[in-house]
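Taking the form predicted on its own, here's one chain by itself in structure tokens.
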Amino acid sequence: MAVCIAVIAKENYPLYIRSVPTQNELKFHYTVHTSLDVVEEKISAVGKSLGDQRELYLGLLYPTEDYKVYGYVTNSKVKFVIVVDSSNTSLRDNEIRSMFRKLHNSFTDVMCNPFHNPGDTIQSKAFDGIVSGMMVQTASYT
């Protein structure tokens, strides 16, 4: 599963991110911001080709020797970047997918709340929930 998930607003500033490593925190928040260079490159390489019908899946942007990064963008224009330890060769692109879907819906319903101001850090307690689920569960339970 995630190490660490990150929504990324239009203008490029962080709405969401969350890593399950804390002591490496600093670590993904330079990870996901260096991920969004190779993603508005995609970004405007399919656009150029294709006109306005697009793939909202990037899929993988960059590998390291630690993770691999994947990227999704809304029509919105906002970012999803999931970085994945690169040890977990168990995990398939329709899965990549599916967490990308499931986190999409969660942050649709996140912006259909009347409460929230659109451009704001997410602080809802339904996403947090549905991105711990996605994360990776460590063995810290003592």
Given for the second form:
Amino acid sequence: MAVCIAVIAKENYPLYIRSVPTQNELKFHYTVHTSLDVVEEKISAVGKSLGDQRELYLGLLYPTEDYKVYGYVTNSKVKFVIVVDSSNTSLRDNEIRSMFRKLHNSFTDVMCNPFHNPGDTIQSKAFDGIVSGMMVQTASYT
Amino acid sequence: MSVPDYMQCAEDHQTVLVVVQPVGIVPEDQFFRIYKRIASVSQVSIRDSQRLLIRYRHHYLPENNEWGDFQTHRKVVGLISITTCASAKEWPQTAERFHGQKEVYSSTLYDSRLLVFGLQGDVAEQPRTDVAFYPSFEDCPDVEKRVDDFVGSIFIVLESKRLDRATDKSGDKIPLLCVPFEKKDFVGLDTDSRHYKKRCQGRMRKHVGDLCLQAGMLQDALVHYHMAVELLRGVNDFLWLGAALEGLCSASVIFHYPGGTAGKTVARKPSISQPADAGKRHRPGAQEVLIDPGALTANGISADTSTEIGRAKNCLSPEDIIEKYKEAISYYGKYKNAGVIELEACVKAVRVLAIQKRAREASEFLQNAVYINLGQLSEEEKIQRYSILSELYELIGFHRKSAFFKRVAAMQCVAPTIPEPGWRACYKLLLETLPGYSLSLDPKDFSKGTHRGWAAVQMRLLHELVYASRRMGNPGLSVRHLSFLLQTMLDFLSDQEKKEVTQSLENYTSKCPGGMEVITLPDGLKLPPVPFTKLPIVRTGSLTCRIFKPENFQWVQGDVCEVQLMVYNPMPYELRVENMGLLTSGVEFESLPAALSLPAESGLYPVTLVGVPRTAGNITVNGYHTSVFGVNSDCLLEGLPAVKTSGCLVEVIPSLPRLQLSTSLPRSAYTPQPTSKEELSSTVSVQLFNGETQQLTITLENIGSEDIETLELTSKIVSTKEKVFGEFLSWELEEALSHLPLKSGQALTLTVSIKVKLDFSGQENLLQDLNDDGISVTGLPISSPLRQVLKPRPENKTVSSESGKAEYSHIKTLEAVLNFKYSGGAGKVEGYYRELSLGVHVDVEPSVFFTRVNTLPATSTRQCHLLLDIFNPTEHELTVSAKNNQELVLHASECQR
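Same protein, different form: I have the form predicted on its own, so give me the form predicted together with its partner chain.
Whole complex next, starting from this chain.
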């Protein structure tokens, strides 16, 4: 399961970022922030060759010593980033894909909320719940 | 070999290495001046087709030199020594030193030169090829020529070595070239085996390839490299196979990208003999469309078919270059001692990929480079490594990654293990990371809209800037950065953090108060001032209009003028704002600053800022200045999101006198409602009975500095419902006017008489009573029997008098405004005047009611007696007097006939 999940706006500022364990939050901020370089590069590369037909899932952005960073970009250029523990080898690509799809669905719900102002940070409890379901349970960590 | 050369790029493989070093005592600046002149000779053409490229180093580890056989461009083949020598006596010693230096690189050196400065006389006269004498550092015109010759001689040696090796066909005598760490592995190996011979052959091929490349024979080099790859692959000699592959890559890169891959970092002086090359040079950072020369020739555009054939056979395609680099690096990776080679290969590959604009693959190479372990690195090497990683990420457009590594490098500069932390370097590097974190130090960029960035990361960076600048011993910078942090990140700081930030800010400002000046750093970066527009936050909202009075509003020269702002404190604790005043432009303005203390997270709080315009003209209120936590800020209205206006123009008119008004009657809080536009300075109220007259004494004092020259008084009755008989307010102005002009500080009095005469009759119920009696008041003769009818109705009367009492005690009010118009001084000349208004509020109580009217026939038919029922609704005794001096005393609430 994920250790950090982030939603990044089209203009590359965070809409939502959550990580476990929480005490190392800043580190994940750095990880997600730098991963945007790769995301941008991937988007621009795809844009050149395929036009508008595009796979939303970007796959593994880059592996670090401890974590694997996966990316996903919606058609409106909103980015989802999921960071998983490198030691978690059981996780397959398909599962990551389905996590992103779930995240995307929930994000769409948030956007459908007439009281939500697109561009604001996400404060939806429902979205929070979906994210929590995908995160590593802190209890299993301790 | 432990120190990698991060600046290396693929085309460096075709250069020869020349070390330029000082011998003995040479002033550093002089040495580098000569070094630069020497280094300008970077390319020498030999014959028509060949040229030699030279790489100069003023520092080179002999340890690295030992890898010269592995890759010949690592080999020091030339040495130029620079020395000073004052007298002939010192000469032998200097020559000795020079020989000592030659010894260091003796195993690889092709040739050497010594440049002696300062020596004149016999010794200098001797013609020597390896030594050149110059009288001084200034007087050495032919240094370049000397170097040119020197390079020529190196080329001859190189060429001979190449030919020597290339023609050496018999496999028997081929020596085994090896890298330093391999030497002990080959002790006692069977030198006669096929395997060993093949290995020797492969390595030698690779070596010849290197030499060909250096000698500018690209096609030959490619052929040799290919053969070497075949040979070495057969014997699984991975390290050297990697080197052969890398050689292949280098040669192909040189072919494809004649402009080089180093980018801006190495400024190679374009040679006159090859202007075409210089023109084709690619700039990796530029946004131009890359035209791959390889692709062009593949399409048959190339005119030169001979190179076409050679290229097609041996030269790698741009994609293959990367594949081969990958392969080479994977082979290097098998050897722990070849870490530096692997790292450098990664860097070279990244530079090639940057030119090919394949950023993602480049990032994979860099990612690999990050993990290459070079063993124990010194702190300085670590900084260098992170910096170069950052630079390379920047090169491929990964600005965030670049910023990340730059920040790591910055932190490395001040690692606790370093005895003398380089805070200055740390600060400089941190500043360079700002764009990567989309952070600008101009608060204007932030106030434009909502925050768009990574607050947590940006805040961290700002904190580090604050700390670094403090350790640099520049509290002014710390204050500026901390102010910026507080101003722009206020919404993201927790209460605890707000407290910490402000506390440290106060600490810093106690030593160095913050101001509004632009701080310019030594490298030219400008830090714009950070006004605290959020401490406190100014919200004028709907009040803007009333505060600034846009229409028909004037200030008077010399008078205290006010601007009201609504502010609130967003901090979780009390905020002390000192020295808060107005910022104006236009006429001379003396601001009278105020200090205020706003409670924690206060609501809107009105603040009145005052000042005195000293001259007449137009004044624009642009904003306000404050001093919070020891930081002085000038906040312009245009920078405030809550305020729409960007300033407010007010006309300042010449000075006018000022009057203060006091009256004999008590002031009242009661303000008449319809106070059109003029504002009342005060209101008096008085209670009078109908018909009563009261004197009101008004004292007018000149409290201004100008003389009062004119005074006019008008009155206006406000409530017009009632019919007023006679003059309500009357006065004699002549007496008062005789005192004019009224000097400053003087006073005059004016008496105004208030006379109330209202019509209390004609009220509905009164008429009702009369009608009930069937009596007409029109004055017709009324018969006496009617009077009898009235008599037996005493109960009716009491009822009527009781109800009447309630009715009659109805108080009527009368309001008027006394308006003083006065002028004087310079303002009068321009036609300005001031108005002072006094509201007069009178409650009028009825005094006498005539409740009934009856007529009685008199003795004469031409006359009649008029009988009036008089009612006293007051609580006092009153006397009614008639013309014939008859007096009637009425007690309170009494009714008499």
